[in-house]
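Take a look at this single chain in structure tokens; it is the form predicted on its own.
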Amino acid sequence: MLAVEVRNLHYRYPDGTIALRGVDLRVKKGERVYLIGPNGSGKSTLLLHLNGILKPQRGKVVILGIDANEENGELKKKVGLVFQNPDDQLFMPTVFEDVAFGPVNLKLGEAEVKKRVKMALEMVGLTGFENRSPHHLSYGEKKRIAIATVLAMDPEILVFDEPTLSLDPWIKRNFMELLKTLGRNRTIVISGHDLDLMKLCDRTYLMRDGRIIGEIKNRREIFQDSKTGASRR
């Protein structure tokens, strides 16, 4: 079964900016896929379609058999999206309240909420941070808490927008180890510019000008493409 199926997806923002120009993408259950490309290539816009934040204007998005144009909130339960900037995801007074926000809105009982918060913080290595203010944490810690808010929802698909952006080298190394752990038994879609992330993924696709140009097998192909500007379609 496919976890993600995107067919001929187009999207134009209200200001007239064309972000997607006929994107096709298929991701199998349990697969890890990396979308790499320059700023403005449409990566973030594509990811926002995967959990229903944006709706297809033309084309089709099907997630775990659910048509994104017809669903009524189920996608947000099945797809956990970690934003590029963790400050866009953290808005509660304490870490506990931020991580508990999703489970509480799922109408889970108090014991189950506490269990999920504990599990999520353990997974990101921040046990004991429950009473800390998210706004007083380091950038790397905020990134981990943002992931914990998604893990507490126990989604089947994890989506990361630029997960290693602005991380110091040693924090990035720890973060990549975390991504390896999260990849077990989950479907993962990642966007970014970081070539090192290719090593964590089963397949890598190059995006440019609102399109997926083609699959990338090694780093050399990216540099060749950027020099020649050749289309892979």
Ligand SMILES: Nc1ncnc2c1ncn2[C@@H]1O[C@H](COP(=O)(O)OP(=O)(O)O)[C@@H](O)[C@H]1O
The other form holds:
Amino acid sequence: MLAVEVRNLHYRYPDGTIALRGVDLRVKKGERVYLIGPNGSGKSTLLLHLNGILKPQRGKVVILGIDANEENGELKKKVGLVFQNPDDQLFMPTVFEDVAFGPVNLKLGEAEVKKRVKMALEMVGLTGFENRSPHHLSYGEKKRIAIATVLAMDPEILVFDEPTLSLDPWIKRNFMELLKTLGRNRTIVISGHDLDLMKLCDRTYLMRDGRIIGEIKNRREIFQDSKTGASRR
Amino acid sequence: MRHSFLDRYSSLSSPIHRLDPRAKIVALFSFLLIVVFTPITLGQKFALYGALVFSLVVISKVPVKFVIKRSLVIIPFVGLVAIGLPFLGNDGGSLNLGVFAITPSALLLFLNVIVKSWLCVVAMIVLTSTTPFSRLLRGLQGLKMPTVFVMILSFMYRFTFILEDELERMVRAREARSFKPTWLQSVKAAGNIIGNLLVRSYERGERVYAAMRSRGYDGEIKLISELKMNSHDALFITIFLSLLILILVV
Ligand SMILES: Nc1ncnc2c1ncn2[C@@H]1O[C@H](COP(=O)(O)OP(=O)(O)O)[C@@H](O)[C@H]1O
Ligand SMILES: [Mg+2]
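With the form predicted on its own in hand, show me what the form predicted in complex with this ligand looks like.
Everything in the complex follows now, all chains and molecules, and the chain you saw is the first one.
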């Protein structure tokens, strides 16, 4: 079964901006896919469709066999989305409560919730941060807590929107180590424009002007005219 | 960015800081009620109330100067009441046109508002500067305040930081390009900044809401509450309430 199937997806924001103009994407179960593309190419908009936050206006999104237009919240349990900006993702008064927010909504018992929080914080290397306020943390720490909030839900599909954006090289390496430890039985979709992440993914697709324009096999192809258009040399 | 305003000093360690937030909230509300219902003519009682709160401040190690400074937020109210002074009081002669006569009863009314609100504000400052906001919320929840209110407070707290961040960024951006603005120009710039702040906060709110829905939020917030009252809390409540009642009746 396919984990993600997007067919001819279009999306237009209420202010008239057309963000997606016919996206096609297929991700197999257990596959790691990297979506690379310049700012404004529609990566975030596409990812918001993967767990049902945005509904397809035209075209189809099917996740693990569930049609996004017909689901009612199940997708959010199956797909964990880490937002581009951690300030959008962290809203509870303490780190513990923020990481526990998802598991509590999954109606897990108190003991299980605590276990999940502990595990998630361990995975991002921030054990001991439970009682801190998320908004008093450094940017890199916030970013890692944001990842922990999603890991704690243990979703089948993990989606990271620009996970290495404005991270220093040390924390970026941290993230890359984390990706390695996440194992191979989980489907992962990552967006970004950081070429180093390519080697950790099975496939890299290039996105541009609201479309996925093809698969990239090596770094140099990104700058070639045939793929990116003459304007971008 | 380093923010802290509401619960500044709340991470100090003192017997007051360690109290269960519920004990402190109950103490605060008893204090407010008793202060508000004490007749203003009993001046020495108010002195004792003041002594009671300030002894808490001293025990909590929060700088007295900080508490006083923060309590000055009531000044605008003082001003407002003061403007009305000549028209207040009911023992005649207060409405003499030409000469503003302030009657003793008006003065008493004035004192009533000022003294009581100041004491209450000081007491609230003691609570908020000895209790981290998250514990305060948990305390309110433990006292069965509806979850919706707790969440609204929580968001208010969270969003003040977001607003502050956005504001700081915009002000910095403006200063980086500043050019000795005239009065009109700076008013225009301020208008722009305020408008921008609104739009940005609105958009931010949308994104935060999307993030909440992403993690299974369905309109109902569930929290895990883990507070334990111990003998210290019981002792504090007993002593504090006894003192209050003592001041009131003696
Ligand atoms: N909330 C929004 N309202 C209107 N337009 C938006 C909104 N969010 C994004 N856009 C626009 O949609 C396009 C795609 O944006 P986005 O998906 O964020 O791209 P990326 O994540 O690749 O940078 C851009 O032109 C952007 O300006
Ligand atoms: Mg984006």
